[in-house]
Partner chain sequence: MKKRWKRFEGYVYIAPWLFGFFALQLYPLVVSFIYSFTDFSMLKEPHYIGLKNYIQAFTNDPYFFKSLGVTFMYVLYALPGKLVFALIIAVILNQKIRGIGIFRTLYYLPSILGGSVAVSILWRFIFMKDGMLNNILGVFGFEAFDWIGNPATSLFIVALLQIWQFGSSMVLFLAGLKNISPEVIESARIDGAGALQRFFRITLPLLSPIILFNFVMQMIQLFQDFSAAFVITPNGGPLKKTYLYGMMLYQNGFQFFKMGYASAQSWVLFVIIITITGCIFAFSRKLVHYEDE
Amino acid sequence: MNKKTNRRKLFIYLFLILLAVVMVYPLVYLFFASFKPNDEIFGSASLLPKKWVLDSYKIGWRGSGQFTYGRFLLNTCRMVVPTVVFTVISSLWVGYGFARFDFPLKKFWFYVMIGTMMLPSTVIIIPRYILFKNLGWIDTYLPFIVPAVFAGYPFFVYMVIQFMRSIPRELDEAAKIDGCSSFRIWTDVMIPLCKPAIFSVIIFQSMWTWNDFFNSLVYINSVRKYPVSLALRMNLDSASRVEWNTILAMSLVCIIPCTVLFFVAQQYFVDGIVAGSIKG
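Chain-only structure, as in the form predicted alone:
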């Protein structure tokens, strides 16, 4: 029995190692390809470069010449950080209301929120653009930040609702006996217990906003305000001959923050996904 169990474990580990290699290989190739000239990138399938190009990161970091990737990364942080912070706060606040309170037309508004999740973003892009243009928000980061302030990302609200429903109501009742108000219960009881869900929201929203190309292309016009997603695309339009090693080098630099964030918070992320899928 032990031999069969050990063989099964060995097979599982070998399968997971093979799967990990398949998943990580694109990143490894991206790293080595950033040191290759164009003819090797498109003409050779070897992982290691035959001729090493050592200045691809230095040249790529210069960006458009007028603005470096330091500026583009800073722009991305200015867009991502407020969006993530306000998404967490508003999702916790609205999710707490749906999970713990009864109010008129609660089910109706909950179904409306779920319905907005089913609506493709391309359907509302034109009316949203017209609205933001009339408000004077075009070429700013407000089209990303303001919806986060008002819980405009229903997926995260739904995730928080499901997680809060898994928290026993007896904790709320015990806090009320101790004299806590509803706001104190939210700040002192619910938020600390929602740490896995909070990290899940942070990871998802950070990666989605960081990598968002379409909405950035629609709302951001000035090169000096470009996030990294538009900066990478700009390099393809700025020259007749594209040095792909510099683009690959900057692509690798731009994915490092999200990768580090995921690995730092992956335990909370997994807990949040598992617990958020359970309806208490």
Contents of the next structure:
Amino acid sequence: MNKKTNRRKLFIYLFLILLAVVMVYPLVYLFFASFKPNDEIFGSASLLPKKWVLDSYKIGWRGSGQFTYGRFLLNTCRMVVPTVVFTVISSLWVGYGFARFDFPLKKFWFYVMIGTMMLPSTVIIIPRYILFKNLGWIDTYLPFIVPAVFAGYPFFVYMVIQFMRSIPRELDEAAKIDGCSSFRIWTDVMIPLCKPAIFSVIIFQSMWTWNDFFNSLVYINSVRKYPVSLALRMNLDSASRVEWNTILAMSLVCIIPCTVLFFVAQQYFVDGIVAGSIKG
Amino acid sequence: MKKRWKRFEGYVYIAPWLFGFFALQLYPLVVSFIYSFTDFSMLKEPHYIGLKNYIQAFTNDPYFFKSLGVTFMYVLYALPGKLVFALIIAVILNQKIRGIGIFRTLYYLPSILGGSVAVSILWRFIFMKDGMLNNILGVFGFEAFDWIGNPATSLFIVALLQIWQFGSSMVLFLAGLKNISPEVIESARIDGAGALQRFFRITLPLLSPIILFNFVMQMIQLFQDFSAAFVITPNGGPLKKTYLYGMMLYQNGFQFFKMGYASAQSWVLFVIIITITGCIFAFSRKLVHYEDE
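I would like to compare: after the form predicted alone, may I see the structure of the form predicted together with the partner chain?
Now the full complex is given, and it begins with the chain already shown.
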């Protein structure tokens, strides 16, 4: 019996390790390939470079010639940071309203909000584009930031609501008895207690906005404003014969921030994804 | 007076969302419906043309059904692949595995990065004719195969990128499995239920709400997804085998500026998604187990 379970365990571990290797190998390969000269990338199956070069980074960093990847990374930050900040504030604000107040039609609006999570973005993108164009927002980051101001990412509102519901009501009742206004309760009681949820919102929204491709493709036109996603695709398409080592090097540069964020704040990823999805 | 106002205090807090909902969601939704009955383009004033856009899509567009078929295949590859894989691995990891944290991290990492253009580029590089996979297979004596250029495999390669990102669903399922009390499983074991029976009779029903939620959200997203396909196979791939619906919408709306027509097509997709979601929810009443019932 014991022998049998041991063999089973061993088999499971082998499977899990093999799967882990298959899952991560492409990313490890990306790392080493970015140090290979272009001709070594093709026709060699070995993981490690025979000759380590940094050319790919030097050439790749130049980007479009006119604008470097420094510019594209900065652009991405200018898009991501305000979007994330406003998403956090608006989600906490609106989430508080749904989690702690009773008001007419509350149930109705709550279900409307859940419903908008399922609304396909492709259906509304054309009128949104026209609207933003008329407002003069095309080729700016406002199409990302303004929806964040108005809690336009219902996933995060829902996440905050779920989290606030788990905070005992006695805490805000006590503050209320002490004469705190609902705004004070929000700033002094709820926000400090919501820290884990806030981290989750920051992490997910940073990552999603950083990686966004479709919206950038629609709203951002000029190379000067390109975030990294568009810059990478431009490099891929513009060269007649793709210099694969430079483009792999820049791909690596563009995923490093998300990778670091993931390893640093892993627990919040797990907590966030769970809080946002399981009905409590 | 003050008390009456108090009842509406919550509206102060949900007001930003309410405004956003009307201005950035409901209004565009209605407008897109209106556009779908016009010949709206960026170049000229819109005219009402009745059902012409819809008629054209169904009878006189060489790509419409092609693209719809491709999209259904894509969802059929990616959705079950992703969820079944996520479920199996979650169940394995749930059995007191040592180093569960490391495995979970490594399996989850692709979900974090997989949506980026960078990884789509990497994917293209792995599967192209002189790319990584063929280099490795070459060591074992296999001839180079054009995974992306061959119409038989191109769509699957794109879907595989989705399946590679099974980690986010796995984490969810793992959390759900942790909530199932061991006593329930143990008492079933004592009653003589085998491992498979325990899985299908107890674990799966208790996990079904999470599975349903994940299934629906992933499905909606997959029906519209085209970013990866757009990078891996820029022109819709060999024989338009990766010409996903989202790509067709993007091209019609933002490259050919046939915005009225694209709106009509987006509503067709919307109706398809609503119908399927409705069917799933109706069907799931029998299958999904809610604890409070």
